[in-house]
Amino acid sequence: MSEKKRPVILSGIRPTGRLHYGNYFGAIYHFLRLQEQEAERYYFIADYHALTTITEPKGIFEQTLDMLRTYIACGLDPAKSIVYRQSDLPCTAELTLLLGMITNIGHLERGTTYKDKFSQLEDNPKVEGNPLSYGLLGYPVLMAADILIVRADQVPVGDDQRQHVEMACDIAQKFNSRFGEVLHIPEAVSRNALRLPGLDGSSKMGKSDNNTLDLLDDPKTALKKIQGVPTTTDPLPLDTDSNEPEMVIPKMPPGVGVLYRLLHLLAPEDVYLDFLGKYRRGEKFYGMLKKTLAQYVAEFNAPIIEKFHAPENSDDFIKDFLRDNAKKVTPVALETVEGCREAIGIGHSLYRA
């Protein structure tokens, strides 16, 4: 009786250097329970992604290393996952280009994110740089070639990618119509991340945005940055018909809201229930409040900040092991782009053993 196949598991990671609370929970928390299933995880470094918003060089490499010394800092193994550079697997770039042959333009141009710089570019004109480039636009085409290339059974993704899960399927599918059953039709499952307001009060935490609170924060910067978060000493009543009602967090206001959604994954129960009594009981708390959670962030970044500049965790280390998993990603890669040349008419690469 033959071996079951393992399902594979896809998910993209942009480079962005330091990471932070809004990274961790709704990507990398959920990337360390992947690792307890019975499953073939692939990880890549989305790097040409990245370049779809660089208007000047940047140092995308150096940010890439940044970030996974992170991600093994906060427990991803890179023994139970196969982690890799999309730049490293140059097969991508030909795949998208087969896969763009049968990919009609408007069906990229109701991607959601294309239309929403399209948006942005009609209310402010003179926005510099390119942002309404051929890489945008192309952009579902691309991912659609970095889920089919490692043949992937699943790809997780928070609801703002599902489009383009469903996107990757139809191109596949319609590739498949017109030159036979070559390419894997994956499935979204959806990942419920938890999207993390920012800690200027806003809906999201972002990088570009500057609100972030940092998984390599030490104690002192975690405080000030807790110390800026806006408060305001009139509280909003209480939504008494939530299904979660612990959380009450959308009927706070923003500032106040983001420090009692940090609280709740941070401490221990009872603490976040004491301080949500006297959030009821109109209290004076916010300093208390503020010098509480800083201490619960020292506690959680500690080890990640250890770990990060353990020896053993150095840019030599990440520099080969990207380099060992993109020798183990290539001949899946390749099998699938050859498989699609043949099917196309192309025939098999001459240059390529």
Ligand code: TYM
Contents of the next structure:
Amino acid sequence: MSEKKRPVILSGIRPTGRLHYGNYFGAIYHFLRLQEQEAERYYFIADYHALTTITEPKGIFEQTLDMLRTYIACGLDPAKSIVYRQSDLPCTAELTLLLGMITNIGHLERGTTYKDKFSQLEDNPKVEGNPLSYGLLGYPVLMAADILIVRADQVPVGDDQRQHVEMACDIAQKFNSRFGEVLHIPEAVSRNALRLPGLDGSSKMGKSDNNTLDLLDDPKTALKKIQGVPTTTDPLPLDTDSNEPEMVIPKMPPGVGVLYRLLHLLAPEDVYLDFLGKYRRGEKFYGMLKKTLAQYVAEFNAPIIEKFHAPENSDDFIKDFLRDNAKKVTPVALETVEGCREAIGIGHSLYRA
Ligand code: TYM
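What does the same protein look like in the form predicted in complex with tryptophanyl-5'AMP (TYM), given that the last one was the form predicted alone?
Starting with the chain above, the whole complex follows.
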């Protein structure tokens, strides 16, 4: 298969509600950064993946449109990237099937998403939502197909998706060692990838955990959420002179840590350092910290909210855009699928030209 000269970048987000700060700083921030580079960029809305957690069919399509609207509102330039809906590239499902033939169940059972759900159900068998489905077990195979189908080099994602990208590399390597060098192996996710904690102080901000700060939160909502962050635990000693967030934030009580993490992402360095000094001196300042942070959040969200509601981002524009982009990515994806069919021995499709 021909080598590409320009790096290929691919990433996806499930349309499961409004985008939060974890999505932004874990993924979208990098989409915007990479927008300035010479590259082929593919971003998609992972509506097939969403079916592993969504039980209510109503609204998935609308959420998909809203997701793309939010991408654009954040600054993703529709002219610089190919943004499509996963289900508009159905040959991804075909590649998932082929890759599934060489993927061990044991490998998939070690996937964190599956393991988390498994232990959740063990603790509470009556938990609401989808069961331990075949789709959930196969989640990393579908994700591998998403990545491999466009021959991605880089996959900008948050730390929570690191294992899934590693699994995609493993699956591709296994395929190639069996059937020849057909699939392109992507780069591993950086060790510095972000994992933004939740507003409840838990280790990850996540849509299903009800602990998110959202890009479309208005100032009042953001303030209320931030004021609800638990800060009752006494400050813990930092035991270091470093001001680096990686060095100090893990030593703080979890709720306080998330406030500092967000402040560091949003505010100028001197504001972060000023509040860090207050922490070190053991002053009483959490009320002021929360108010200051809420102001930065309001300022950050305002232009995104405005652009999200802009008339040019109409449903018709978004649908046309998705349709055009599905047409652009399809030939790239089919070339990979046809290559895999050939390598695996069933030969080229007889109905596709
Ligand atoms: P999803 O929809 O859960 O999250 C989308 C992106 O946001 C990042 N993210 C975070 N980053 C840092 N801290 C957090 N608390 C946080 N929460 C979410 C995720 O790492 C991700 O980059 N399986 C993927 C979607 C997907 C995909 C793919 C991604 C499907 N196929 C192929 C890349 C390549 C998911 O559920 O992301």
